[in-house]
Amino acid sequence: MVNKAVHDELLKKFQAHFGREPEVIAYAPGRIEVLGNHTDYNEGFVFSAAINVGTFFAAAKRDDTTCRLVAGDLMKEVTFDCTGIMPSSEDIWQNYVKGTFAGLTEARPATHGFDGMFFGNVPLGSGLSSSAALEMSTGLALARLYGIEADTVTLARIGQKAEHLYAGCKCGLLDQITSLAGEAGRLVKTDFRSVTYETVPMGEEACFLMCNTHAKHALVDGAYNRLRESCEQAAAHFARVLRHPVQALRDVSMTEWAIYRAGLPTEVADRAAHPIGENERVLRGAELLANGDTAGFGALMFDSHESSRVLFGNSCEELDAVVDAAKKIPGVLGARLSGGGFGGSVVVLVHPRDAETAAAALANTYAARFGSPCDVSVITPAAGARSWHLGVRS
């Protein structure tokens, strides 16, 4: 099993806490970025990969419609009515739950409530969707301990749902989706116009690196929603001058942005360049891995990181610091932010045999640029969230 030290602890602290065995249990990974940032919303392409740690969702049904909830790295509860969910302004982690369970009960109103306890091993704040991993883990257990039926694509919506009505951030599809989605061993490669999504091999002459600055970010600031805003503004204003549809940022080339730009402010226009230019860089990126070529892409990586630093405006000085410096070390293939931005994580593209040794170089150029190194892990593709009853796994 996956993390089992993590599913193993959230056993013990679930029976300690309520004094009984949860009946269902659920697990749903994190996820890097490869490649394709701020697209899912513009319905452009990503590739992405679910990853080997994650968060595990345990529960319990009640006799009566009080819901409890715990958050198992802190050990603090809250409760919560299950017939009326409303956000939280306090201990806002719950949110990320209270959205799920909304969504998922919307159709059919709960009658009963829940006892729950989550726990996992997902960096906060990284830039690897806790939050997804979070809200993915609740809806596969609470789905199964309430006898709903939710396809992937309906339960990575439940939980976009719950991030824009609950945790306040606009955000597109691309993490639950991931989290659901993944392989061991490949990329996800989505559509996020269609919402479909296949899953492509990496191939054996590369490994993915972590780098966990641990500069944190926070997208429910607003920084997030206004490069939201200007995309859409921008695609506005690409539907108005182009001769033909625009729904979206993913309509429009990088000729056509070169062209056509001027009316906008400069700001909203460099905005847009960049899912414009990530869209052409996953279809490309998409030719070099079925042709075996790696390197191509990970400079496309390097590109894109460039493109988030320069255009986009979501970089900041400590994932810059490890892009450069990833950009000098034998065997590293690409480099860039992943997720939203603004801290977080960076993922290096690596070749297996010089993992250890840019991993090493990575933390103490990092170190003696600020002082302490930051964490470095090697990150492997892995299988996407299931969810089982207790004593039988499937």
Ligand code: GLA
The other form holds:
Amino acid sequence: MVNKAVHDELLKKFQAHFGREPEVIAYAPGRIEVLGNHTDYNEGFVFSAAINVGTFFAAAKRDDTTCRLVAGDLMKEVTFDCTGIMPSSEDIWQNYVKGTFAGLTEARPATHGFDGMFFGNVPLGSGLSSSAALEMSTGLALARLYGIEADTVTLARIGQKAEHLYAGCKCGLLDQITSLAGEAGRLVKTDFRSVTYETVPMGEEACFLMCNTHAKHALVDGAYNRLRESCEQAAAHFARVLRHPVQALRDVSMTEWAIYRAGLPTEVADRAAHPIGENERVLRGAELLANGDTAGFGALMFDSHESSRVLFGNSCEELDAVVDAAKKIPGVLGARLSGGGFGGSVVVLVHPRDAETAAAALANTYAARFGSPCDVSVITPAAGARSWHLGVRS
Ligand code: GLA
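Let me have the form predicted together with alpha-D-galactopyranose (GLA) next, following on from the form predicted alone.
Up next: the whole complex, starting with the chain shown before.
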């Protein structure tokens, strides 16, 4: 089992805190975004992978309508009633669980509460989607506990709605889909228009390093939502000036952008160029991977970061420093920011034989510039989320 020590510790903590065993457990991994930045809500394509860190959620039903929820890392408990779930401004981690539970039970309100505890090892605020790991482990565990049928896309949408309504971030579906659909050693390629996905092998010649800068810049969620608004404003413009239907930036090519951007404020036009270019890069990257051209794929990752930095404005000094350092390290094939941006982590594509030396070189170069090293770890594309009854792994 992945992360067995974390699983065993959660069971111990659950038993000690609630004085009984959980009935169900679910595990959901974090994710890396490999290529295709901010393309998901523009109905485009993304390469991503579920990773080898994640969150477990254990639960048992109660006879009354109370829900007792414990964050296993803090051992802090909050309670709420399953008949009136509302977001909270305190202990905001509870909102991901509440929002997911509210979405699951929207059609058929729950009549019983639960004892629940979550515990995991996804570093928080690192751009590895600890929130989606929490939503998807909550969703799978509570769906099993309450006997609710929810397929992958339905569950992902429930998690996304929790982010929108309970956490205030107008995210796309990338993090939730990846956490559910990941497969060991493979990338997930998703089409966010049809919301369909396939997995493709990454090949033996490549592995990933994750460099967590711990940088977190102000107004992160507000900034994400504003970028999304710029993309929507640009899509509405292109829908007016292009002859073919434009539902989202997915429908606009870079050539069309260059010819028809006139009339858009410069900043909005630049913002739009990023997901349009990213979409084209993902499609090109798919061809390169199919031909075994990992180096070509890596070059697209560098291009992606440059587009984030120059056009989309969602990079920062710390992320740029890691990518610049990566470009000079032998064996590194590509590097880019991963996820929303404005801080968090850089994902680096490297030949496995160079991974260790590249990791040390990245940490040292970063330390020389910022005073302390960034956290560098090898990330393995791993299996997606699962739930099971205690003692019966499915
Ligand atoms: C965050 C969001 C995703 C996606 C990425 C950027 O991770 O949650 O939906 O938009 O940023 O690609």
